[in-house]
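Take a look at this single chain in structure tokens; it is the form predicted alone.
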Amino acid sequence: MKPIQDIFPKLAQPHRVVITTHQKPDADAMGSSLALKHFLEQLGHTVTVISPTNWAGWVNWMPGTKQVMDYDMDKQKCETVLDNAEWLFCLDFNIFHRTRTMTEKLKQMSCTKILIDHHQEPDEASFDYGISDTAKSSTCEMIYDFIVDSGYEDKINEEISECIYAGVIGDTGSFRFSSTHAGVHRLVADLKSRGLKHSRVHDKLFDNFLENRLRFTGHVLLHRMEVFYEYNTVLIAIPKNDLLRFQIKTGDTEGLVNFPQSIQGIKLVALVIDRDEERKWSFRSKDSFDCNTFARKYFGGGGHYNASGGRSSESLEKTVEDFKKAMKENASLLQ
């Protein structure tokens, strides 16, 4: 994989570009994709954003979301666009299987593939150009760097600013997480100097839900949360019937895993949700507990040191049992 800087001289020549990200894109994934789209279009490129799956309704406010294609919903049209692509940007993921049903298609493509991501253990051999930097707070921060470092910071307009800011606050927990280094605040200051209205973005991301989501959250914290003080761990297991009862849609469970971190002494929070095709895990940790290694070892996942995900094809009951065994195996690390 060649350095991302090697692509900068080529930006002035228009290309047919596809931007894609991981399944069920969050604020960082969608924000970085759309920010890059708005930037490249100003340089004359023809740009299409393709999401592997549907996405949360609370990112629909982002400028350009209406033009994003859903691979699961319209595979034939998406593959036609992919077949004609000269450049493929892969954002907020670093190995093709994170795109689910798009995996084989992306592997087969012969166009130039470009990686911009901040997760651990990238599959560098699959990309022609790229940057993987785990010290970055978000992929949106990396898109900001991409624009500035390529010499086009004058192209950062209101649309790009809103998309970048949304991803930054999403992946930093509104600047709470340790990934919020000094450069993140300088980035935000620059966006503010360009006219960013940050309160509008916060309202759209955090105050834009239906009543059922709040009631679902209360139900989960009251009835589905187990606290294991001897292991400084919290487990939340959500069965499928809860999702149906509260009419939970894509994105409605976002942020649930963060709530138990407010409990004094807790070092690890695990959330598992019973989906149709698999059981989906989210992990959050504090201090020295390595979520990435834990997720990779036990649940075929990975991500960041203090925030990772995983999955299981076992039943909800079996995967919860597996987690409790893993928790006990890591007891010394959780003290």
The other form holds:
Amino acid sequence: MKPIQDIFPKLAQPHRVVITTHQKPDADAMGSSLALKHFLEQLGHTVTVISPTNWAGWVNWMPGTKQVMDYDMDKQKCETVLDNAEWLFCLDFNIFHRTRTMTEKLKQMSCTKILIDHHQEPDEASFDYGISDTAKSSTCEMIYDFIVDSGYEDKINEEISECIYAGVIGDTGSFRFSSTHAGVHRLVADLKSRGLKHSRVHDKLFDNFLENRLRFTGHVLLHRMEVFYEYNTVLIAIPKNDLLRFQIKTGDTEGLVNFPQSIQGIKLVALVIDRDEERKWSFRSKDSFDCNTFARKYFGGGGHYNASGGRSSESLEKTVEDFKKAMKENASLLQ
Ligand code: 5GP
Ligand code: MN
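Here we have the form predicted alone; I need the corresponding form predicted in complex with guanosine-5'-monophosphate.
In what comes next, the whole complex appears, and the chain from above leads the way.
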């Protein structure tokens, strides 16, 4: 993988570009994809964003979401666009299998592939150009750097600012995670000086839900949360029936895993949701517990040091048992 800077001289010449990201894109994945799209379009490129799957309703406010294609929904049309692409940008993921059903298609493509990502253990051999930096708070921060470093910072308009800010907010937990280095605040100061209306973005991201989501949160915290004080760990296991009862949709469970972190002394929070196709795990930690290694070792996943995810094809009961065993094995690291 050649350094990302090597692509800068080629930016002035229009290309057919596809931008893609991980399945079930969150604010950082969608925000970075759309910010890059709005930037490249100003330089004359033809740009399509393709998501491997659907996404949460609460990202629909982002400028440009209406034009995003859903590979799961419209495989044939997406493949035609992919076949015509000269450049493929892969944002907020670093190994093709995180796009699920798109994996084989992406592997086969022979166009120029460019990686911009902040997760651990990138599959660098699969990309022609790129940057992988786990010190970055978000992929949106990296898109901001990309625009500034390429010499086009005058192209940062309101649309780009809102998309970038949304991703930064999402991935830093509104500036609370340790990934929030000084440069993140400088970036936000720059966006503010360009006219960013940050309250609007918070409102769209956090005060934009239906009643059922809040009631579901209450139900889960009351009935599905187990605290293991001996291990400074909280486990939340959500059965399929709960999702049906509260009419939970993609994205409605986002942020749930953060609530138990407010309990004194908790080091690890694990959340598992019984989805149709798999049991999906989310892990969040404080201090020195390494969620990335934990997710990789026990649940075929990965992510960051303090936030990771994984999966299991076992039943909910079995994967919960597996988790408790893993928690006990890690007792010394959780003290
Ligand atoms: P979340 O719990 O929000 O789904 O994911 C937390 C973090 O871990 C995100 O940065 C996400 O990209 C990463 N992550 C989630 N699931 C997986 C997975 O199965 N594999 C890898 N490598 N990373 C994951
Ligand atoms: Mn991210």
